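What follows is a single chain, given as C-alpha cells, in the form predicted on its own.
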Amino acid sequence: MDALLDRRLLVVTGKGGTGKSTLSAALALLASRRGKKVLVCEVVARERVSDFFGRPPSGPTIRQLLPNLYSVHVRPREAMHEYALMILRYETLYKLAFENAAARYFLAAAPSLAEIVMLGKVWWHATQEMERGKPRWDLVVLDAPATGHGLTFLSVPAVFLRLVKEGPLARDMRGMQSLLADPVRCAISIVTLPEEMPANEAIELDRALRSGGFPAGPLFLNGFFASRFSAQEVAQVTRGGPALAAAGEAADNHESRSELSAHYEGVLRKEIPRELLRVPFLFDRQFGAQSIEKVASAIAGSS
C-alpha cells in the first residue's frame, strides 16, 4: 500500500456500480493519514466524494474535505475555460475563441474534446501545478468513468497524438501520455464485485489497459462476503425451530453469499495478473465518513 500511494497519480475505474467513488475517497483518506496533500479529482456526472465526508459538493473549486484531504468535480465546460486562459493568457480572447455560435457548435461536434480538456486538468494537477516551488499535490486521486469510457478517456493522449503532432495540445498530449504510461508516477487499479457480470467486464477491462501499456494497480474485490459460520453452525441454527428459522436462514444466505464470492475470487485471480484486495460487504444503514474509515483499514490490511 506504501508503494501505491507513493504515485503522483491513482486512477480507480471499473463497472459502474463496483464501488468506484468509496474506493477513490477510502485511499486519498489512507494517503491523507499516512501525511501526504491529496487531491480527489472526480470526472463522473455525479460527484459523490464530498458527500462521504458530510460537506457539501465541492463542484470546480477545490475545497477540503479533512485535513490533507481535497477534492474537485471535473466538468468539461469549467476545464475548457480553465485550459483555454492557459493557453490564451486572457478573458477577453477565450471569449473570442470559445464564446460563440459557432465555437460552441463546433465543442458539441467534437465529443473527445471533453476529455481531453478533463484529463489535461487532472495531469496538471497532478504534475504541474506548484505551491511555494514545489507540487502543490503529493497524490491525485482520479475517479474515472466507467469501464469502456474510462478506457477511452484514458487513451484520448495517444488517440489525439496520432492525429495532431505540434502546438501546444500536442505538448500537453505527449505530457499525459507519459504519465499514464509511468509505473513509477502512476497506477491504474479496477474495482469489481464477486457477481458474473461485474467480474467479466473487470477481466476484459484487465487484458484492454494492459494491451494498452497502462500500469497495474490493485484489483479491488468490493462487497466480499467472507465466511463466519461452519456447515455445522449453521445446521444447529436451522434445528432450533421455529424461534429461530429467520436466524437459520439468515445464516444459510451469508454462507452462500461468501461461497459465491470465494468462486469469483478463484476466477479472478486466475484471469487477471493483479495484486487481489477484497473490500468486506458493509451492513452499514448509513453510508458515510464512517463506511469510508472501515474500507480504508480493510484495504490497509488486507494489502
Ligand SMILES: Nc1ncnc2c1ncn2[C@@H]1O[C@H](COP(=O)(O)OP(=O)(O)OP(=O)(O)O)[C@@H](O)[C@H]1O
The other form holds:
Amino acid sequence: MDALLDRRLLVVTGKGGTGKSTLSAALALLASRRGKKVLVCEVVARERVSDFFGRPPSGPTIRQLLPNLYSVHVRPREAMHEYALMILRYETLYKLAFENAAARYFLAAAPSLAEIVMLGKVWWHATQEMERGKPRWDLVVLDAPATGHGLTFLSVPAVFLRLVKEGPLARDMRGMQSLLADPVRCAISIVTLPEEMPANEAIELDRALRSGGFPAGPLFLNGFFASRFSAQEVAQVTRGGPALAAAGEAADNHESRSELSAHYEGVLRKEIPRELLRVPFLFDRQFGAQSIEKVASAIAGSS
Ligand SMILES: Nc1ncnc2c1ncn2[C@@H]1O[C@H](COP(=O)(O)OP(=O)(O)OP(=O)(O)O)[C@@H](O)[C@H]1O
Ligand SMILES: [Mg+2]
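I've shown you the form predicted on its own. Could you give me the structure of the form predicted in complex with the ligand?
Complete assembly follows, chain above in first position.
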C-alpha cells in the first residue's frame, strides 16, 4: 500500500456501479492519513466523493473534505474555460478562440475535446508545482469513467498526439501520456464485484489496459462476502425449529453468496495478473464516511 500511495496519480476504473468512487475515496483517505496532501478528481457527470464524507458537492472549485483531503469535480465546460485560459493566458484570446459561433459549433461536434481538456486539467493538478519546487498535491486520485469510456479517456493523449504534434496542447498531452505510462508515478486500478458480468468486464479491461501499456495497480474485488458459518452451524440453526427457520435460511444464503465470492475470486486471480485486494460487502444502513473508513482499513489490512 505504501508503494501504491507514493505514486503521483492513481486512476480508478471498472464497470459502472462497482465502487470506483468508493475506492477512490478510500485510497485518498488512506493517503491523507499518511500525511499526504491528496486531491480527488471526479470526471463523471455525478459527483459522489464529497457526499461520502457528508460534505456539499465541491463542484469545479477545489474544496477541502478532511484534513489533507480535497476534491474537485472536473466538468467539461469549466475545464475548457480554465484550461484554455491556462494555455492561452488571456481571457480575450480565450473568447476569440472559443466563444465565436464557429468554435462553438466545432467544440460541440468534437466529443473528445471535452476529454482532452478534462485530462489536461487533471494533468495540470498532478504536476502543479508550488513555490520552491514542492508539488501542490502529493497524490491525485482520478475517479475515472467506467470501462469503455475509461479506456477512451486514458487513450485521449495518444489519439490526440497522432494528429497534433506541436503546440501547448500537444505538450500537455505528451506530459499526460508519459505520466500515464510511468509505473513509478502512476498506477491504474480496476474495481470489480464477485459476479459474472463485472468479473468478465474486469478481465477484458485488464487485458486492454495492459496492452495499452498502462501501469497496473491492484484489482479491488469489492462487495466480497466472506464465509461466516460452518455447515454445522447452518444445520444447527435450521434444526432449531420454525422460530429459527428464517435465520437458518439467511445463514444459508450468506454461505451461498460467500461461495460465489470465492468462486469469482479464483477466476479473477487466474485471469488477471494483478494484486487482488478484497473489500468486504458492508451492511451499512447509510453508506457514508464510516463505510469509507471500513473500506480503507480493509485495503490497508490486506496488503
Ligand atoms: N463494499 C460495499 N459494500 C456495500 N455497498 C457498497 C460497497 N461499495 C459500494 N457500495 C454501494 O454501491 C454504491 C455505488 O458505489 P460507487 O458510487 O463507489 O460506484 P461507482 O463505480 O463509482 O459507480 P458509477 O459507475 O455510477 O460512478 C455506493 O453508493 C454504495 O451504496
Ligand atoms: Mg462513481
